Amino acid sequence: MRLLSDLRAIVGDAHLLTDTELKAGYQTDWTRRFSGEALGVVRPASVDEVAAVVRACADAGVAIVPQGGNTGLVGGSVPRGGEVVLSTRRLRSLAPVEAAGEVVAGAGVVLATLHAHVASAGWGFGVDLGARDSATIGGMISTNAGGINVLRHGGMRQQLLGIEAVLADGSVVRRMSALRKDNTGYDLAGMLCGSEGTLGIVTAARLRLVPPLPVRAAALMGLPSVEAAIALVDAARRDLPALLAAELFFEEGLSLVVEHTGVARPLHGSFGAYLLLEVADRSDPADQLLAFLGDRDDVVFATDVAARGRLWELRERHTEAIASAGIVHKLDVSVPPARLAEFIRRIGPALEAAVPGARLILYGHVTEANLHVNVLGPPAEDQAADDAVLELVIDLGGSISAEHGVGVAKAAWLERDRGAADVAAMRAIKRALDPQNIMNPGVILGHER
């Protein structure tokens, strides 16, 4: 095929994968629910190579699926059939940290690598998440990733100062200056952030850094109910200036983590909800957290790195433990904070009515009323569980995608969530920037009408 020859000429033999076994790792997403056969996997090493690949695909009329670390959970980073997967993993340039607290990173830089790089220069990066060892900066921008520190620092859009991206015609947009004030025209970086590769391929970004918060303390609490956990977090937001993270999980998930990993159960007995709080500051915030907790009995307190790591393991290994139990239907949703307890109360019965016997595991970021709804039991192709969850979310005035993106998994629900006028505007932007519809077709907007 002429296109494959052209791609091989751009990136070299070693970086165009057409063998079935070599393509396999790029063709199925983390949930194992979404997969497809790629025409080929191309791995460019520079923005010029990315642009050349895009032009070649556009000339051939072949669609492109951009892919970073392939940690996506909504089917948006894997082929549906016949596309070229463009992996950004070789775009790993990482500039020295600038004195103003900024850094330019290639799209293929892994989050953990970025954290280590900026820490060595005395800075921190505001976004952190459980997939830090494999998630890439480009993928995180494309999905506007959130994670565990949104409470303090916001999501990826809040860290984005500039962007370099290749559009559907192979042209390169680049706004990477270090200007602190720049109000010239549309915010293309903000628009590309969260677009899931449907408008262009992010190749590099200028990122805002944050002052380091080296001294930390954490506490895991067992509480009688989700209402009690929410009330405690509301008080913590008001009374704990050093609060960095507040994570909520439940007995079903904790038991699965303990069973899967062999880690020790931290508290005796079973509780209606578990709440993990972490505080961080330049000086020791432990006394502040202890004073806030008062004389509670059902608390495990940790200040050293190892002990805090053991507490965080109970939360962060939920994903791994759930995946070990079978194919997971993973819904990332948010609801108005005032309706979070109602959602948790209603989701079990709603799911049981739709898929009798399904196993439900909830956890999430309580300050943003963002829950990860995990359903085990239904076959991968069965949408009944997904529909039951999203129907309840819409009914409560929530969002079908809090931080993982829409992908293909939830495209059919976009108009129910955003409304017809919003979706029409999105389609107009998509057609203007990608008239051939070659950039990740089917993602977010579904099939073009």
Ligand code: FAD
Given for the second form:
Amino acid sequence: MRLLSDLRAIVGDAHLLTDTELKAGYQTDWTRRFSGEALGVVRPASVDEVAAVVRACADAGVAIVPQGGNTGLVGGSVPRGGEVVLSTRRLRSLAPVEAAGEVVAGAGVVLATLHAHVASAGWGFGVDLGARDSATIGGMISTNAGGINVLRHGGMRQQLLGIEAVLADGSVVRRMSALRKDNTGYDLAGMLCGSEGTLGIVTAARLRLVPPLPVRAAALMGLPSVEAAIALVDAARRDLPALLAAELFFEEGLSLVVEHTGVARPLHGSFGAYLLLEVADRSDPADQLLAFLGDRDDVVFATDVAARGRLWELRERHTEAIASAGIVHKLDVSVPPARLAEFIRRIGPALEAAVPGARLILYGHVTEANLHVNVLGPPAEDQAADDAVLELVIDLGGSISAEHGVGVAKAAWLERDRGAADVAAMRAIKRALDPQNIMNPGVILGHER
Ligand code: FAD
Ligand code: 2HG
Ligand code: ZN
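Next block: the form predicted in complex with this ligand, after the form predicted alone:
First the chain shown before, then all remaining chains and molecules of the complex.
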């Protein structure tokens, strides 16, 4: 095929994969719920190669699925069938940290590598998440990833100072200068952020860094109810200036993690809700947290790296423990904070009515009222559980996509969430920037009408 030989000429023989076995790892997503066959997997190593690949695909009328670490959870990073997967993992350039606390990173730089790089220069990066060893900066920008420190530093969009991206016609937009103020025209970087590969391919970014917060303490608490946990989080936001993270989970998830990972159960007995708080500062914030906890029972307190790590494993290994139990339906949602307890109270009965016997595991970033609803039991293609959860979310005035994106998993629900005028504006932007609809078709907007 002409396109494949053109792509081979651009990236070299070793970086165009057409062999079934070599393509396999790029064709199925992290959840194993979404997969499709790629025409080929192309691995460009520079922005010029990305632009040439995009032009070749546009000329051939073949769609492109951009892929970074393939840790996305909404099916947007893998082909639906017949597309070229453009892997960004070779775009790994990482410039020295600038004195003003900024860094320029290639799209394929892995989050943990970025963290280590900036820490060695005395800075921190504001976003952190459980997939840190695989997720890439380009993928995180494209999904506007959130994670565990949004409370303190915001999500990816708040870290983004500039972007370099290849658009659907192969042109390159570059807004990478270190300007502190720049209102010249539309905010293209902000728009590409969260566009899930549907408007262009992010090839590099200029990122804002944060002061390092090296001294940390964490506490895991067992609480009688979700209401008690939410009240404690509200108090923590007010009384703990060093608060960095607040994570909520429940007995169903904790039991699965303990069973799957062998990590010791931290508290005796079982509780209505579990809350993990972490404080971080330049000088020791442990006393602040201890004073906040008072003489409360049912708390495990940790300061050293290993003990804190054990507490975090109980939260961060939920995703992996659930995946080991079967194909999961994932609904990453948020609701107005005042309705979080109501959502948690209503979700079980709503799901049971739609899919009797389904297993529900809830956890999430409680300060953003962002819950990860995981459902085990229904077959991968059965939408009844997804629909029941999203129906309740819409009813409560929430969002069907809090931090993972819409992908293909929730495209059918976009208009219910955003409304017709909003979706029409998004479609107009998509058509203007990608008239051939070759950039990740089907993702976010569903199939073009
Ligand atoms: P991919 O999965 O490869 O792609 C994701 C989307 O972005 C796809 O639509 C893809 O087409 C597009 N894309 C990728 N790279 C580019 C690019 N350079 N240009 C244009 N489009 C691109 N997410 C959170 O927000 N918070 C969390 O706390 C969190 N924790 C996680 C924990 C685990 C264990 C796992 C498995 C996932 C978690 N995620 C979390 C989801 C996931 O890690 C994020 O969505 C992440 O941003 C995806 O990065 P990636 O490089 O793997 O992107
Ligand atoms: C997390 O917060 C991630 O752990 C993944 O966003 C959530 O697996 C999930 O549903
Ligand atoms: Zn999350």
